[in-house]
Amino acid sequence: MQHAPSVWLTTANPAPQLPQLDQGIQTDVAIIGAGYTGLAAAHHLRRAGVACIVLEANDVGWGASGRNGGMAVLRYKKSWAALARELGRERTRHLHRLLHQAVDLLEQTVDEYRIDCAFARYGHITAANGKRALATLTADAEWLAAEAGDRAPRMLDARETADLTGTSCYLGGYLDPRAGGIHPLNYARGFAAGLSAAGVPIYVGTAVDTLREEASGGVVLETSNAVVRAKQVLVATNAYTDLREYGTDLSRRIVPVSTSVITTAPLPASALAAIVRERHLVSDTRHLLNYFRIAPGDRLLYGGRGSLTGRQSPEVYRGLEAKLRETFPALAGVEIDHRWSGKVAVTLDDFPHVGRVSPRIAYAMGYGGRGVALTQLLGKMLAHLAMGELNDPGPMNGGAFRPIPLHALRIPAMKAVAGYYRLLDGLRL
């Protein structure tokens, strides 16, 4: 399949030249999916001296790893204060440490493989759409300072938020200067090229059609051209897990949700000086959130919820363009030069999960839009799981990751929830 027509594709470095699998092969670990999770797992297996291969049905970074906003943020979907109330102080501190490890792993990977992906600690602003959201963000900053000794995030008032974002839409914001940004497709391509050069076989255009555990031990993976025999299989297909289920129930443990993104045509220097002038990454506190940043070529990238059915629709992009121009009235006449969509995998508890479906098949998925950082961490944990090592992912373990009740009714349920969220967002609570 072709890549989505994103700004990342048109500004990407050349794809690494990787083969299709055309003959049978044996390995210790077979990884399904050449996105960030699968590549991270392969990286840590290689460093431990474990033989592994990566099998990708399409191309490296074809899914969310090549289409996302490129934001490695230092927040989960739930607020820190809410997590502390739900999980307790110690488990929330552990989650805080894990998230920082995730962004550090991203930076270390960029350095180790010398990946040309414009990585930088740009900083991330969570912009408050209402008074309640602003109070939640303030409570987060206070909790981190008091309970985790983390005083790096700071609150912004409405004036400073407007100055840094270029819009007066928000009542204030929460700035964490340590959040990272990348060119997501260049990161995936550079990571794959580095692994390949280090001796990890990565096969593209190689869909795993069936997966079968053998009573004698090991797993057989059948592709269109060859058979793979492995001791362990790692499933790293995230929101695209439902394309091939391999006899597991993993696709019923997540809900794929579409997200859509647009970019403006290149902006003049005068406009750039007024919009995200310090190149921060920005997302808001809406239930149906929007996010924006400066993209290659001095464009403004603006993203938000896509079609609930997953089908491409001009109406989705018209709504996104209207929201962009509402946020930035000065851009009313600017042309849009890229429009694309993809999927994120949402879970019931808003956490990704890493675990096993059997003694020989493991998975990591469900990032819910937080995958740029967390894939690095869960990919590492997935590799450790394949090696029989214990992880402590806290609530991101597989224990509570079960099939979602009434999963077949997810689209009408999503429509109802989206309608309710639009109402709440309109109230600007």
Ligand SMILES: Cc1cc2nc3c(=O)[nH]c(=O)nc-3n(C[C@H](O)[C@H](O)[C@H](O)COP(=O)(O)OP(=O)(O)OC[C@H]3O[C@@H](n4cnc5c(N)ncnc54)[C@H](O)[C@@H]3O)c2cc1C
Contents of the next structure:
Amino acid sequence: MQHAPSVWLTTANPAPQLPQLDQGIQTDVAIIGAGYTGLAAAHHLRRAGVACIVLEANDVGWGASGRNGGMAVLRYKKSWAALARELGRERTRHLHRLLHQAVDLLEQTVDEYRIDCAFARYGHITAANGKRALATLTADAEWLAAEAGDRAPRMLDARETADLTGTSCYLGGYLDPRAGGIHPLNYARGFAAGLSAAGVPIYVGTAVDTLREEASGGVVLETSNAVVRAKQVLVATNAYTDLREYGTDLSRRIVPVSTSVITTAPLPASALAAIVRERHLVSDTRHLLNYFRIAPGDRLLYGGRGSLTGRQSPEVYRGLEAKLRETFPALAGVEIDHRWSGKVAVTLDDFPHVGRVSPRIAYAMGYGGRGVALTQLLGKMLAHLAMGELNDPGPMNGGAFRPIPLHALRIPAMKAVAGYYRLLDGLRL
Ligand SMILES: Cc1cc2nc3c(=O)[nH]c(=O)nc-3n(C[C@H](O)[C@H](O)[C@H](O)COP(=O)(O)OP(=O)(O)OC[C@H]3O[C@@H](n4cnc5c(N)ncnc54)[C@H](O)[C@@H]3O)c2cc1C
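For comparison with the form predicted on its own, produce the structure of the form predicted together with the named molecule.
Below, the chain from earlier opens the complete complex, with every other chain and molecule after it.
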């Protein structure tokens, strides 16, 4: 299947030349999916000297990993203060350390494989749409300073937020200078090229159609053209887990939600001097959130909710364009030159999960639009799980990750929730 028509595709480095699997093969660990999770798992297995292969239905980075916003942010969906209330101080501190490890792993991988993906610690602004959201962000900065000794994030008043973002529609913001940004498809391609050069076989155009556990031990994977025998299987297919029904219930443990992105045509120097002039990555505090950053070719990238049914429609892009122009009225006449969509995997508790479906099949998934950094961490944990050792993933362990009741009714349920969220967002709390 073709890559999404994203700005990342039109500005990408060439894809590494990788084969399709066309004959039977045996390995210790077979990884399904060549996005960030699968590649990270392969990287850590390779380092430990464990034989592994990666099987990808489409192309490296074809899923969310090649078409996302490229923003490695240092926040979970829930605020720090809310997490501390829910999970206690120690577990929240642990979650804070894990998120920093995740962004550090991303940076280390870029360095180790010399990946040309414009990685930089651009910094991330969470821009508040309402007073309650601003109070939550302020409480977060205070919690981190008091309870985790982390004084790096700082609050911005409305004037500074307007100055740094180029729009006066926010009441203030929370700036974490350590958040990283990447060219997402170049990261996936560079990572795969590095692994392949280091001897990890990656097969593209090779969909896993069925998984069968054998009584004698091991798993048989039937792919489009050949059969793979592995001691263990790692499922790294995230929101695209339903691409092929290969016999686990994992696709019913997540809800795939479509999200859409547009970019403007290259902006003139005058606009670039005013809009995210220091190249920060920005997202807002709406339930149906919007985010933006500067993309290659001096374009403004602007993302938000996609179609609830997952079907592409011009209306979704019209809605996104209207939001962009509402945020930046000065861009009223600017042409939109890329429009694309992709799927994120939402979970009931807003955390991704790593765990096992059986003694031989493990998974990591459910990043909910926050996987650029967390995939590096959960991919590593997945590799360690395959090797029989899993460091404490806190609430991201697979314990509470079960098939969602009434999964078949998710689209009407999502429509109802989206309507409710639109109402809340309109109130600008
Ligand atoms: C538009 C968009 C914007 C986003 N922006 C951000 C952002 O700015 N910051 C952030 O942190 N996160 C963001 N995300 C989320 C982030 O991109 C994902 O969490 C992350 O890329 C997930 O990586 P993955 O490797 O787990 O899955 P994916 O990259 O989706 O890879 C899964 C792969 O599995 C393959 N596959 C599926 N079934 C099979 C099969 N049967 N056999 C073989 N292969 C199979 C698919 O072809 C696919 O390539 C965004 C996502 C989208 C869609």
